[in-house]
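Given next, in structure tokens, is a single chain: the form predicted alone.
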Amino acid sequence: MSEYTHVPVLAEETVSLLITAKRGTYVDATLGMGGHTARLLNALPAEASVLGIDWDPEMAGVAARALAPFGDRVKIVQGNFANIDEITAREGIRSVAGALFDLGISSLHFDKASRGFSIMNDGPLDMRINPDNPLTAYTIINQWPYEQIEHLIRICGERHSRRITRAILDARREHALETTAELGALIARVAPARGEKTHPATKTFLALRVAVNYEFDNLTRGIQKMMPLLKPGARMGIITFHSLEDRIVKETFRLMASMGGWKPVTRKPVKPAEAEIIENKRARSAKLRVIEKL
């Protein structure tokens, strides 16, 4: 595993405006190669502990590994952080003192090509964050109608979804669609890219993923479940890469403010620095929103 490398993005950032408490339980929703973890933990004094939460088996295991220098100050959990209320209770977490969820798909799974995430490197037609979900890409580009095709992709932003949704449908009456070589090549040749410095198929694949993986509906639930978790003052961090994400985080904590009992610490987004940008491309369009509990 050591042949896949994950940097954590906007690291120091989230550090220094996710700790309010010196002691208790931080958690990290999306633990990943346990990056923000370890930066964590390494900022906070030996009586305060880290519950890592992933949803993909391969990557807790990838966590622990990296995380076993810090012993008992971090408990790792395989589960999605949808079901918090249910991960903390077995654990006998009552209270929270912060939170972060990091929404990028870590580097293994783009550089994974059997995982499927990447149009870059070929592989099937996959996209699942934990294997024993039952959805699959290729059963979405395979068998859904044009209907939903069309309707997932569009809201995705992207502008030629009827283009590109009549034209998967017209291929798969010949043969299934197979790996994401084949998907990103049919894309291209539909709907190419005129002066665009991303592939064509990068709204496609972002909207797979998102279907796939409940990604929109995990990510409201798991605000939900964690606003009663929190300890008054500790903040919750998210940090989001697509403009999607990134709106239902900003409406959900104006709302939470509008109700009371929240006050939000960033105004406007966290983006990373030019160098941070220039050392981690996949950093660009990351963005951090933090609120904290009154």
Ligand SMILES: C[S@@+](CC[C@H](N)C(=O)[O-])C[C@H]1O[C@@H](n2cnc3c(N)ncnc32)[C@H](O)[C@@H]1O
Second form
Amino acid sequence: MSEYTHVPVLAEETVSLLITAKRGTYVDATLGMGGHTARLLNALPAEASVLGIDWDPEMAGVAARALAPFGDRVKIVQGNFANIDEITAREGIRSVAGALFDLGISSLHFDKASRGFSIMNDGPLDMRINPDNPLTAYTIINQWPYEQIEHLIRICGERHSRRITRAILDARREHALETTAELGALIARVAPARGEKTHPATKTFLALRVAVNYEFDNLTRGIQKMMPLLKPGARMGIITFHSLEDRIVKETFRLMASMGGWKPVTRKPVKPAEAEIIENKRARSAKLRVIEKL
Ligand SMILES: C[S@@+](CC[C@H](N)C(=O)[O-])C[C@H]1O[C@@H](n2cnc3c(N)ncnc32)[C@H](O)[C@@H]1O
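For comparison with the form predicted alone, produce the structure of the form predicted together with the ligand.
Below, the chain from earlier opens the complete complex, with every other chain and molecule after it.
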């Protein structure tokens, strides 16, 4: 068994809202540890299969072990969902029975200090989902100019963006900032929490992760490329964890519905019940939106 676990968020709601056909290939665009895929496969008859994609080669390996009992009902591919058109073409898949995006990163990414995502588990300033990518959080923090860092963290909702950026530039003049704990402590010194429950560096860390992994660009491209692949009657479900990505999904779905050919399934986003939030803190900010191809 893996030393890491990841509890799938809104699992029941996702399965019941996504499945409209009993056969065909479903796409899990963010496979992670395979929690949603396992639930989908358990809910579907043997004729249906899942193509699971994860950008992180380590995660694709973890999922392959976890999903081995499903045999050839699941095919796992390491890749960026922004290239879903190329991935499905390579796999000989022409149409898709339903698609899920469960955005962001997995608990494994937070728990494993060496990946550099966590303020609490000290690690290198990395934050790459795919370690082959050239850009790291280290490069942003130690090389980007003031304007770019300040803009990045401001648009991700950090109201102390100027104070934080100034502190980063002052600190890096002395020596390069190397670790997540170092950056977290620096931010906590200049922008201390005032009664908020989250660490004062939370928004800066989110901004760095989003930039390192081109998350908004991937999301927009992933949705666009998935649209022609879905069969009529098939649904696309997207789980978001912060307001910026939820806004992208909400506005893109609204645009799709206004173009015609798409019908929103969830008028309001589906949120986890209190019981799920108590069991899985990560679920507290989750929102699921689903749209159907007509
Ligand atoms: C929240 S986790 C998914 C968890 C999964 N649903 C489960 O039940 O285990 C998000 C996953 O998406 C992957 N990911 C993030 N961006 C991606 C992208 N652009 N393409 C493919 N996978 C991506 C991450 O590596 C991570 O494993």
